[in-house]
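In the form predicted alone, a lone chain appears below as structure tokens.
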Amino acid sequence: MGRIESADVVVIGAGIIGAACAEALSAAGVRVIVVDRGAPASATTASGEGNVLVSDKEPGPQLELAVASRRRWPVLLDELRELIGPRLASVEWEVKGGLAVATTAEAVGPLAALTAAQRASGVEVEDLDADRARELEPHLTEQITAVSHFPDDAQLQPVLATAALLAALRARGGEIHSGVTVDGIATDRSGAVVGARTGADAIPCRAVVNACGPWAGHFSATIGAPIDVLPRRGMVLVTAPLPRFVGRKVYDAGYVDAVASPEADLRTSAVVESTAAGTVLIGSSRRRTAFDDDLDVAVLRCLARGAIGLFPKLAGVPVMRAYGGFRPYTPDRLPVIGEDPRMPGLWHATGHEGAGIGLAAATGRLLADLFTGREPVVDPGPFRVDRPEIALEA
């Protein structure tokens, strides 16, 4: 590897969060270099389903970030098309909507309570009866007790979106370097960041962004500013193409509870949605497993049973493949976005777990706002690095 030139900011991690931060910084006139030990979007981002959701968030800071990101994504895509052209900015964006489906009497009350709270937070929600729900999704189960429709839920292709964000960075003079491992931070006598170490060399800069996803906790510990970010494993089944089988993201009403659960043990909830290619994606599972990447057949069977419970006609449909990925989990279930007061010039953008694709647009904007001193797109306080649940002792 030849010597990499200097930059204002080095972003470590070329997944969708790192790419969104780099794009937003470059749009603000900051010179950015992105480095990744692998290829762009080849880890957590590649294992995502591309959801841009407001429906699966309980009221609070993460929902506010999700609403801001859902508002930002279409504007950002327009900006990307203007800068790099429609072909490079094509990310399969689709405002498909989502359905939360209760199939038991016990699930009706919790779903109604959740949607009432979401409405109070400004989320558009429509209550449907069973007949109307099956008009929207004709293959839904007959065992419906309540359905909530979220028309603003959207989807994009996460690898394409990451590529578009990085293409915009290049168009503004930024650089992306794959196969480069940052193993340390260079600081001056005051402890402020002056470079990102890559073995014997260092990339001169005045700030580093830790966008290492599930590996962000490990990286932060190696540089002496540890944050509590751990990997949480999820798995997905992919069926053979079933054109027009399901038009929206459809999930069991217990999905929101599973997403919000802090438990380390396995949590599953049925989620079914289609892709532009016609395949059906079946999730979802969550388990804290360190970096164990084995596929657990028992988990896959549980996912399949849950999907058939929502869509009985999936029984017997061939499964082409299964895949898993690690997601960055934080104990308080909130992302970490901002500068680390223990090391001036060290910034973090991580901890989004399975919502990173949807939250990326607002995360990049928020980090750039804070870096440049602009009015932040959302209140940054809940995401600060030095909150007690996140900052660890070195």
Given for the second form:
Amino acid sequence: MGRIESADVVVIGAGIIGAACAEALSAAGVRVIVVDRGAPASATTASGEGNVLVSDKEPGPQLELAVASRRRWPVLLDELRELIGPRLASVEWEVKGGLAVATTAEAVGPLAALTAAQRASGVEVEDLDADRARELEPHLTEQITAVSHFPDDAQLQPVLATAALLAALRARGGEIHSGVTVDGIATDRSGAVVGARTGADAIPCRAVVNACGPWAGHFSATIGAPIDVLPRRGMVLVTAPLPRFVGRKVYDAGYVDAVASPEADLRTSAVVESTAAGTVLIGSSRRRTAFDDDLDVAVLRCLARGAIGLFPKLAGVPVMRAYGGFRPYTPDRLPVIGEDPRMPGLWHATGHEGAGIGLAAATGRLLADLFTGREPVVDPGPFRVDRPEIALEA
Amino acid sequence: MRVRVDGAEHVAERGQTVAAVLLAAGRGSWRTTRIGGRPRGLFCGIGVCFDCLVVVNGVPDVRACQRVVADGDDIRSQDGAELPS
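Here we have the form predicted alone; I need the corresponding form predicted together with the partner chain.
Full complex below, order starting with the chain above.
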């Protein structure tokens, strides 16, 4: 690889968050280089289900960001189509809707409380009776005590979306370098960023964006501005392609609670959805571990059992494979988006837990808004870097 | 051993895979693709590619190259993606 030229901004991490930040910055006229130690979209971005959800957030800043991002995605995809053409911009975008399903008497109250709060925050929610739910999803269990339908929940293919964002960056003159590890930050005498070090070389720039996902905590520590971002492991079971089996994202009503929980121990909650290819994806599990990527059969068993609880017919469907990944977890379960006051020119965009695909569009937009001094798309305060839960002592 | 392949009786050797039985019966393909309806049969032969899927005793998506036949197996061609019967 030849020497990398200079840029205004070096984005570290070519997952969907890094790609979305790079795209949004380049749209604002900023010269951007994206570097990744591996291949683009090869880690967390490739390990999820492509959810763009408003249904799984409790009211608050996370939901505001989710609503802004859900609004932004289709507009962004139109912009990408215009710039790079319909073929590269095809990302399997589908507004499929979500169903939160309660199967016990105890789950009815919490689901009603959650949806009431979401409705008050402007999320469209429709309560369905069991018959109507089974009209929408004929294979759904008969053990239904309550169902809420979220028509705005959507899905896309995250690797394709990342590739489209990076193609747009390239179309605007930006660069992407795979297999390049940033191992330090060059600063001037005042402590401000002037370059991203890659071994003996440095890429001159006036800002870097830490978009390292679950590795953002580790990276931030190596450059002396630590933030508390930890890996939270998840696993997914994949069936062979099925004839139309589940149309929406269907999940157990306990899912939101599992997402929001701060527990380090294993939490599982059934989530079932299909992809454009016809495979059914079965999640979800959450456990805080180190970067241990063993497949845990006991967890897979929990996932299968949960999915059969929602769709009994899955009991006879063979599983084709299983995969796992790491979500970037923060102690207060909010993303970190903004400039680090400890090191002018260092920006972070990470900590989206399992919602990074959905939140990417607004995250990129917000970071670019803050970088260029525009009116921010949402209130950036809750996501600021120097909140006590996030900024660790160097 | 006796098995059925799409309704017809065939003799199988103990230890043969379903794919071996199908090949011995002169079959090159036993599945169609979901969208294009194109023929598929044995490809990798080692359980990785999921191309040789077939229905055995009502269970779809069985890898013919991995499944060892049992006496009386009912082997049926798979039409695209199928749900278990």
